[in-house]
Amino acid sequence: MTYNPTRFVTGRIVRNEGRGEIFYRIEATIPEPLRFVPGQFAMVSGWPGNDPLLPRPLAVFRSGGTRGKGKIEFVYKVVGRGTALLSGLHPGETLSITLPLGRGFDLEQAGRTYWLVGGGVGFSSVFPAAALLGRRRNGFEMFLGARTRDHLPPKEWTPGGKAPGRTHFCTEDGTAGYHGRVTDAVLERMRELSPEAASRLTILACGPKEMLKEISTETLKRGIPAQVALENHMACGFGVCWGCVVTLWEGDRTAYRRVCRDGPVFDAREVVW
């Protein structure tokens, strides 16, 4: 399968909606479809002026369209300033896009099932990795993680959600689906596993360093591979800054890669947490 080059387009907003003040979703055409790697993301901004004066990396949700004419769709989670502005635009504004950057997720393995483990916004980036799975009938299930219900994502954005026992929802505190934290699902589930089916799996996640680090010890005790995306800060998408540097091992040494040129994506055994 052939992806796109990295290129900067303006999208016009088709829709930009709120779920629970939680989330939001950015949909907006673009002038080519797009195709990308699940995990890959890009570098938005639309508001105007220069402050604040960088675009914001968001995870590459969902593309599709036709010769000529095609959409892009994001979602996101206000944290700061960059994206506060994102959640006031409108329907018919512009957005400057540079995209799709970084290495996203490898998904072709023969033979392998996958689990994927989204902790809060990290399902943005896992849920594209569902849908690719889904149309090439690959097997896998998803652990989905927040602290209470209203954090966890509509299931209507989720792929392959109404499969039963595909998708397990967690809540810390019990609100709906596991009553507590999504990497103690993930490992409940895997403790279960035979010899056999763990030497076809595959783990991948995105969420808080925590939770990445905590499936990366565990996975790496039973010789299970796991492919973590990083949500460091970054500031140019480029890897020109350096600004986003993660600590590396190289063998014996140790070496520091750029989340946005290296990454997002990376072996869980080569992160020093």
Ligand SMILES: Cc1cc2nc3c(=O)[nH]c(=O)nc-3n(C[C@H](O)[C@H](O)[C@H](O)COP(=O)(O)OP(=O)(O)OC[C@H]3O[C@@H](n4cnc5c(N)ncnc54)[C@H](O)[C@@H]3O)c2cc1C
Second form
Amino acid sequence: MTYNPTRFVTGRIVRNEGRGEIFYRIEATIPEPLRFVPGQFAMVSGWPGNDPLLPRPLAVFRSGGTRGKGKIEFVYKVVGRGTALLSGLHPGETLSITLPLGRGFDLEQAGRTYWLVGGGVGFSSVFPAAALLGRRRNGFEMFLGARTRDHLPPKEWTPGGKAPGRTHFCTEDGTAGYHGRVTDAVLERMRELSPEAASRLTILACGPKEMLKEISTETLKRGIPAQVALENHMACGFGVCWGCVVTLWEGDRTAYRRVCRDGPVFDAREVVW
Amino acid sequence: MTYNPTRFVTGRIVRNEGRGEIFYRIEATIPEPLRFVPGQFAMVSGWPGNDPLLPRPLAVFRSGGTRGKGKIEFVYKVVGRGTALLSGLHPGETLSITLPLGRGFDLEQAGRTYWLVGGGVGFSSVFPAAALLGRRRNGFEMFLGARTRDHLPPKEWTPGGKAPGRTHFCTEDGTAGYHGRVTDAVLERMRELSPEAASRLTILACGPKEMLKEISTETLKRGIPAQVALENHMACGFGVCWGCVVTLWEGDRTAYRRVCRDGPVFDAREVVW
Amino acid sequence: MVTPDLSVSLGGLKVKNPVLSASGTFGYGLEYMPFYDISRLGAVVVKGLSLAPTPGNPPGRIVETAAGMLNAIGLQNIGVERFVGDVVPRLEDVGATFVANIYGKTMEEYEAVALRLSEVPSLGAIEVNASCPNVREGGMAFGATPGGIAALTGRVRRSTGKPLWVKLSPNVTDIAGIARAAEGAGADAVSLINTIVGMAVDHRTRRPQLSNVTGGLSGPAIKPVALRMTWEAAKAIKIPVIGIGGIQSAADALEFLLVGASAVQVGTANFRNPRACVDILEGMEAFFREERIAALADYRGGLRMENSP
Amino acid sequence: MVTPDLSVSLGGLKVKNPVLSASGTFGYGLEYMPFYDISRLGAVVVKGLSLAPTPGNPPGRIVETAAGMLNAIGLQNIGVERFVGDVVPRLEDVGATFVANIYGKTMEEYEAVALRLSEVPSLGAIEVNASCPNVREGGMAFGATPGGIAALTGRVRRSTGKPLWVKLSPNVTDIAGIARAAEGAGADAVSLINTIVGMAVDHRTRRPQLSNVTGGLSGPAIKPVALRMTWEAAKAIKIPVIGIGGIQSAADALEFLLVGASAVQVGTANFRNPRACVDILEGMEAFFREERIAALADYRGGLRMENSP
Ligand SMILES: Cc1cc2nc3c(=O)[nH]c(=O)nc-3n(C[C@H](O)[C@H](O)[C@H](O)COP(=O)(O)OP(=O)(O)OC[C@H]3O[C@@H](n4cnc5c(N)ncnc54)[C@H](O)[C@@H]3O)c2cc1C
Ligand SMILES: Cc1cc2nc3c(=O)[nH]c(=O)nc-3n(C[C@H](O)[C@H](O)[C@H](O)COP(=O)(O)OP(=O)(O)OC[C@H]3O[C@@H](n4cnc5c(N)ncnc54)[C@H](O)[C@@H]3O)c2cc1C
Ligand SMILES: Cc1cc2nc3c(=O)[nH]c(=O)nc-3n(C[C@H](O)[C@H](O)[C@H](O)COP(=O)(O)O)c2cc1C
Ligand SMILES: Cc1cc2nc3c(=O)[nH]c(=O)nc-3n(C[C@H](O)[C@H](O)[C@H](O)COP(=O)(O)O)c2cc1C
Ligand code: FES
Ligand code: FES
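Return the structure block for the form predicted together with this ligand; the form predicted alone was the one displayed.
In what comes next, the whole complex appears, and the chain from above leads the way.
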């Protein structure tokens, strides 16, 4: 896994638009192009004043640009004051961004089929994985879950590429795609697999804690490796404050480990739910 | 002096534009039209978060509107964080405004000629007085001072009306109008007056403290009544915190009086400089 | 749904709801009448009163800080006589429940102010400012030790039959001990916190920004400290605790009630939003309705400590 | 113009400039190498070290507050042995001046950690955390009284020849008295403030937001309090004072120097801006150049008190 070292950069906003019912996409130029691993994130701020004080973690959604000029994109949902402020920023205004941060998904295992599971805004770390696998023509399927059709990511954001995996949309109220929770869709689809196919399966998931917990339990039962992207409140995002810890198994003992540096992607077996 | 009682209202920004080199004009709709006395002010905030915490005092520059729909305008200069944030707000966003506040200029004295003196952004309380006098066909002259031409208010803001008084522009560097400080222009012009004309003169002034002090001293010497609009840091703006006091003469003793409620306009003779 | 019962007894003063104004941020109350009917509040706590009118500190009295402000007003006020003569009748006219915040340079002066105010039948309670950081004689000396607080409280207690609230300073090592001392000496309630002593200077002019050099920090910046001290005091004593410090919203106010306050006072928030107190009151009513909580007593002190958070 | 001389001696440790990182906000220093060369700082103060590795508090460790944050990390750290074995050589490699912040559950543990660290020739100083509010044994008991501070300081003093800094708690009535106690017991410098104890709760779930219930408040919100305490301590003692609390900009840092601090530590600001320390250093240099101040000593403690403000 090679990626650019972490940097603290100033981004200039190019676009910041609401899409669909609840999501925003913000695009900014940064001094240099960035390489990142899907699942890695950035700490983002940019509103004036000291309140809120702390930057917000957002998964790197897309990066691009050519030598001497980078571009970066995030997608987000307004859930509180920080994201509300973010949504109020205009093109031309600046962002402070530390990136890329954390350990992303491990997509380097030879001969695996990946299933990508995104709940809610969790698609933001799952789409970059899909885009990469698509480019590599590595087989994958993607499961996207939301409460209603309006809570699903807009179709035009779904990554294409040479080998766009099959995408299963799921809604809890049945207004689009599979009627039910995304975990149920995953489990149903799993039952269709031959034991041989199942043995090649790796699951990557990002979404609400309950969803990740269920994915972990179910994959553990079946011996299917799973990587889950956790969230936690963060102050620094780069491992110095020790504020973002979760409890992990280390052998038969537990330890507090940092989501921002030891994660956000963890082996599902490690997590103490 | 009749004016609307003080209210706390939400304004919706219609326009917020830089003009000339250093000034901004912000226009907002408010629930109802407002009547105000020139020199009165408003406490304005609108940026999100608690930092900065306090609203900022701004002179009411213009008001208008018809029944059931008011309009309000302020002009301001960006000098610090609050005004910088103000300048970053966009049409459609909201302002919190308490207004009108304080005692404005007394323009109700029969048979007086008014000279209005504005230094720097002080024109913001002086223009409304000029506009009112112009509507009333009450004779006046206006003196506007600034460091350079670029620091003078844009010409198109100068109030017209049926009897627009003569306006003397003054710049310290001589790039426009009278070359010198506005107080010197006022004094020179005073020397041209007959004793009879001088006896009908009332001076209204708003601007930097040094300017007001000089105007006060010189008018006091000559027995010319002057009203000066003072500034001070404010927390509430409506007389409850006692934070904005200045020292005034009361007979042969001094007392701390509130700029926001007992002023901002004071009889020049009262002020302890 | 029925209207939630927000009434509560604050050391002998029964108020119809737990939203009060904080002293020094609400003038004499009447200044807020243009914004709303102040009789809607649980009580109006007026600006600190001394025996004689007090001029206060020289200008350079306020400075803004991050999410807060420093003030060094120096307790400028019209004195207890003019308050009783001019203000009280008007507060009676508008039907407000009101509380007098008092301070003195000496114990005797506290006592004298309390005595004079005891003659005012409509006065709801006396709040003793044992904690003003901005005047040497503002009670800070009395407020800093359990012994000082006990002496001051006892003295004022003996001079008045009014409900007696003692307002505590946060500038102490052990707020619980101070609260216990006030309780032990006869306070009917304690209110806290007053402002935290702070300072601001200008690095260019190299001068203090306040004429008094130091001032009292208030506003959202201090809320976490105020909440902690309210919690500690409420655990330590049986008399009601009135929580103060950085309250800006109904959510903030509810937090103080949750950790054990019987009521709250709203201070600095009134400056940015003159309607802050009623906005908070209405927000609180809405919350109780939404959550189907019938009475304040069902919520108050209900912090859940099992396997937090 | 010549480069201003920003060097200063901090109780036996001469540093090339007065900008230091604050313990607990800078990891072990090396984490900042992607952002800039940490050897540029006056010194790096590392995360609080205990004798054995410490797991810290359960999750629910940080909450954001208005212009500040609460933390209850509980001093999670790798322990002094791994620090000496794994971290010190790398700090030596990058050429950083570094200071170890230490704490213990007991006086004996403080002593043991200090003893072990005294064997590290490259270590610049030992900073005794006499004030962590987030672990019962974090020195809070020692830090709250002059007697406690004197005892702890004296004990550590006797166990090390390293420059000894004592880090003070702001949660006290009289910071000057505490500072004098540290000075009297042999501290070479004091640093202050540590965090102010605060609390946050969720009014809907009715639970504390921190697993530890209370936590330490840091960030711009506390700057006015930190500045005032720095001023009070600097007036009270002769040994150097290192100012800490809410410093985010060169202007903030200069304010602390102006009221008498010999140096500053930058904490929470590092989270939002990983380059905060060097940005502050560069801003300070620019200011000294602009104002033609040749040396830190010409500015430090230069608060003008005549007819303020
Ligand atoms: C590694 C990582 C990647 C993320 N990627 C995305 C993304 O791509 N798109 C997106 O919309 N959201 C993402 N999130 C969640 C996002 O960080 C939160 O929604 C955001 O911080 C909420 O801030 P707020 O001020 O709007 O909400 P508030 O609830 O007002 O925030 C209050 C405090 O809680 C913290 N907080 C609240 N919710 C979360 C959360 N879920 N995770 C971390 N901190 C939280 C905030 O940082 C803040 O300190 C990610 C979180 C993590 C940890
Ligand atoms: C009655 C009155 C009317 C005014 N009318 C206008 C106007 O029409 N247009 C205009 O541009 N300016 C006007 N001012 C000045 C304006 O209020 C200040 O420029 C503004 O508050 C500065 O805020 P800031 O955050 O940008 O500056 P900062 O310097 O960052 O503010 C820091 C603090 O100082 C206070 N402050 C700084 N300068 C002043 C000042 N001159 N007066 C009061 N408080 C100050 C701020 O309110 C804040 O609390 C008026 C002031 C008063 C008192
Ligand atoms: C400008 C100002 C003046 C104050 N005057 C008094 C006072 O006279 N008596 C008093 O007991 N407290 C006084 N206080 C303290 C407040 O009542 C309150 O305890 C403190 O501000 C914290 O609450 P807040 O953060 O909601 O403002 C004053 C506060 C401010 C900001
Ligand atoms: C997350 C965090 C962890 C901290 N850990 C320590 C510590 O281990 N030892 C210590 O002495 N102080 C610790 N502190 C206190 C800081 O060093 C500093 O004194 C305080 O945060 C005030 O400065 P600031 O406002 O610049 O952050 C910690 C602070 C924070 C925010
Ligand atoms: S957010 Fe600071 S260590 Fe993870
Ligand atoms: S600003 Fe509050 S009294 Fe004038």
